[in-house]
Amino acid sequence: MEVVWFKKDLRLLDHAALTAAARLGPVLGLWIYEDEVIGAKDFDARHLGFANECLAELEADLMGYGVRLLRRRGDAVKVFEELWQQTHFSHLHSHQETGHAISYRRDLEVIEWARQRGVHWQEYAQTGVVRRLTHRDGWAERWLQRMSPSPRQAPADLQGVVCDLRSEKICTAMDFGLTLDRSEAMRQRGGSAQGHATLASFLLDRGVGYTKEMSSPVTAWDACSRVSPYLTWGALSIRQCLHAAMDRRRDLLEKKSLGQRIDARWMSSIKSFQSRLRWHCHFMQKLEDEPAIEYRNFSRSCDGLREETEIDAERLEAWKQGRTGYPMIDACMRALTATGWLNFRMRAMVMSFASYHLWLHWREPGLHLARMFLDYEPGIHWSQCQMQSGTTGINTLRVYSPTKQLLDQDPQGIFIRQWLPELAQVPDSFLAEPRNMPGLEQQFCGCVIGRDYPYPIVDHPTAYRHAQEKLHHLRQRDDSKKEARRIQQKHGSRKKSSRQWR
């Protein structure tokens, strides 16, 4: 038999490990409930779910030619081996995974395993990641020549095995002692049919103002093309995604052809969209190059900045519960919370609020935001979340203010009232700043600062002086120069690829 050990790869089509087994003989797939994962500190009981979604349509899928999904619960190589002990299977296929720390570790353990036990294991590229790069030269066209080829088909010798294996039941939340989904009756479902109807909607209809419309909270809920998650779990592929823009794209040229008037926005939209999948690879690269950043800043020359044993508590969780007394920063956090998304610029401002405003060092808020983000992709969260920290070493340092993002963004208020029922009452005037309410104004509108609405837990001009002497000292320094040089050569973008996607 031709084992397919499934992992975040929840999908029937264009699935090169499924393709590859199938051609081989009968396969048998599996998917492992590993207790390490699940309880890990960048682990949701959101994902669990939006997990077993997938899985459901995915044991559907395969039913349909006969193929048995095996589910197991456990540590992979006891799983492994149990299967083994039953069945002597002698192929595993798999895709690779940019993970974290825990799924590379796993990795290497099975990789001993199987070669103690005579096994191959044979993984296969899912992503535009490239294995034990060496440089970041032509990294570009390189993704270009993977995604290029058609996304593939059910593979049409499909079929499964005879056998009579016992399967673990659905595990959830409580199997695990997680605590409940606190997003599930506003969550995105899991399965590819739902990925392929929303990255559908998206390029047909809700994207076309995409490049306009996908930096305020109020607008990029539907703008957005909402796909992250179904990619985070492999609902669809990258290569899925680029295909369906470039299919889209197609048809928008050939009705502008055909004298047919077509909304000169689509174009641009487009392109974004593409260049952010590309980008989506980029982020992950980092991770697969150097997997230490999970855990360890960039640029060394930061260690110490903040330090990671030295945690506020109390702004900590102020920030968790959106309880800092800034409107934007609360009313995200909330969201985040209730519906397992932000768009980008959202995310990019709490973290930056949580690092450079209350001082705290990237990784606990990160791991909050993991567990929080339904669409959590290590090779890309922990880029990010130093990335806005400023201890990248070779990134422009962006330190958010609150009110003014939330001027710029949701003028009318339409966000925050939404996520901030305390304040629905506040005039337009107010709602950037409630704590500038004359009193009896507060008392007129039903929100007490202090009493309904927290005062803000820092002051913004005085955060913002701290951080930037702090950073702009520690970029002037000769180790932090030279630092900045070894990144940029190890991980900084190159020029882009001058092919076009057609």
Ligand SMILES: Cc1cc2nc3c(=O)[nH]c(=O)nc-3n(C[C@H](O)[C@H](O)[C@H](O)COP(=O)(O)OP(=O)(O)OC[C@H]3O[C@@H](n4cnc5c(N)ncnc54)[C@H](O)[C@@H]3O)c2cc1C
Second form
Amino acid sequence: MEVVWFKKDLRLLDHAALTAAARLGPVLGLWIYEDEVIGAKDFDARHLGFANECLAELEADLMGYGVRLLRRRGDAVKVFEELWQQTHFSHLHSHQETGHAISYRRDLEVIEWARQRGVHWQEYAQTGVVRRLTHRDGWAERWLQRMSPSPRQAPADLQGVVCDLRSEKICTAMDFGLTLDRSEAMRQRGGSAQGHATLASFLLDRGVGYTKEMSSPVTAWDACSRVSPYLTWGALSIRQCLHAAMDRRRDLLEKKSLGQRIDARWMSSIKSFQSRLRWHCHFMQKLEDEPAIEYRNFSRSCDGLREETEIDAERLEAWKQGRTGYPMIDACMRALTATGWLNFRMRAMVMSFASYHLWLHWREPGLHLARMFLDYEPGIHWSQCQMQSGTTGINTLRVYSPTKQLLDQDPQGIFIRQWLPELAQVPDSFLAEPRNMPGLEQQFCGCVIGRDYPYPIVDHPTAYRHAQEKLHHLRQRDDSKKEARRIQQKHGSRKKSSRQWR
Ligand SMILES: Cc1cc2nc3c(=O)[nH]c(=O)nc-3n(C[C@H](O)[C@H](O)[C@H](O)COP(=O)(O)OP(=O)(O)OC[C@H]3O[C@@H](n4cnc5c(N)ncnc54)[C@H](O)[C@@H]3O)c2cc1C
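The form predicted together with the named molecule, contrasted with the form predicted alone above:
First the chain shown before, then all remaining chains and molecules of the complex.
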């Protein structure tokens, strides 16, 4: 009997572990509701809801082949021990996981348990992340090589084990004491079918203006691919996305060669999308190579810059609730809470605001965003949180002005008014800085600053100057320069692959 341990790879197709197991014998699928993972500070009810939807579809897909998917709850080693006592299985298959400290420690415990029980645990790569990477040279070429083979079909030889093993009921947020919020109604739905439909609608229709429209929250919701939660939970694989994009590109070129008119924007949109799929793995590689970045600064010369223990709780809460007095920040934070998603630029802006304007250590704001992002992927997330906080030591410091972002990305206040109903009647000219509205205007539009909408909790120019001074001074130090060299060597991207996308 081959046990396949499903983790964040909840799909039937392009599943290396399932394919390999099916070649060896009858398969039993296993999913574990791990209390420690679900109870962690970065986990939210929305993640469980999405995972359960993926699981329901996977269970039905596997059932089509007569393969059972057992659900069990508890500590992974205890679950494996119980299953072993019941079946004496000898082979365990799963994908490699580049997760957080909890899953990393859990995997080490499972290795030790498997060794003691004589169980052969085989792990398979599912992304472009390379285990035990010695250096970054040639990484992009390696990524391309790994992604080149076509996605795997469902294993032809897949068959199940006849058994009457106990399976846990579907565990919901309530079983873990997690609170459901508004996002239940507005978040993306889980499952591979939904993932493929999302990808197809992006590549065939929504994505045409991707390159231009990805930055504004007014257009990004439709123009971005929105495949991120499916990638995080493995309902789609990176390879499936990449190959779908390559197929689409070929179709377009064929149409063009036949003299049909195609929208010229498609080519750059598809190219940008493909690059981002590589970034996905590039960022995850950083956590794989240096797991400590989940907790501590990339650049150790930034230690002490902001103290984790000295978080200003009032500022943090105002930021979380979308009550900072900066409409662009507040609209983003409220939209995120309600939907589980934000586009890249807005994520970068809210994180940079927490770090530079509110001068909060990145860890607590990062944990809040992790809970809110349906697509929370530790490798991307913690690298990005640190990048937007100036602690990676190598990236350009970028302090976003929320006022400028509003004027650039939502000059008519479409997104702002959607998420901040108290500003619905505020004239366009005052939307970026409502506190500048004359008193009478405030009365007329039903938004009195300080009563209906807060005064800004910090002054942008002052906060900006303070952040710039601190960071620029720090970057001049010898220890910072030394750290920057080390980080660039270990994590920095190298020259682009010479092979181009086909
Ligand atoms: C502070 C911060 C935290 C973030 N946390 C996460 C996270 O937890 N999980 C996550 O998937 N992305 C994260 N991102 C990256 C990015 O914002 C999201 O991947 C993107 O917004 C997801 O929407 P999409 O699928 O429509 O992306 P698209 O723009 O359509 O891109 C397609 C895919 O490429 C990958 N990708 C896109 N941008 C990036 C990027 N900058 N870095 C790495 N991969 C990228 C993602 O897998 C994404 O699904 C974060 C960015 C910031 C600034």
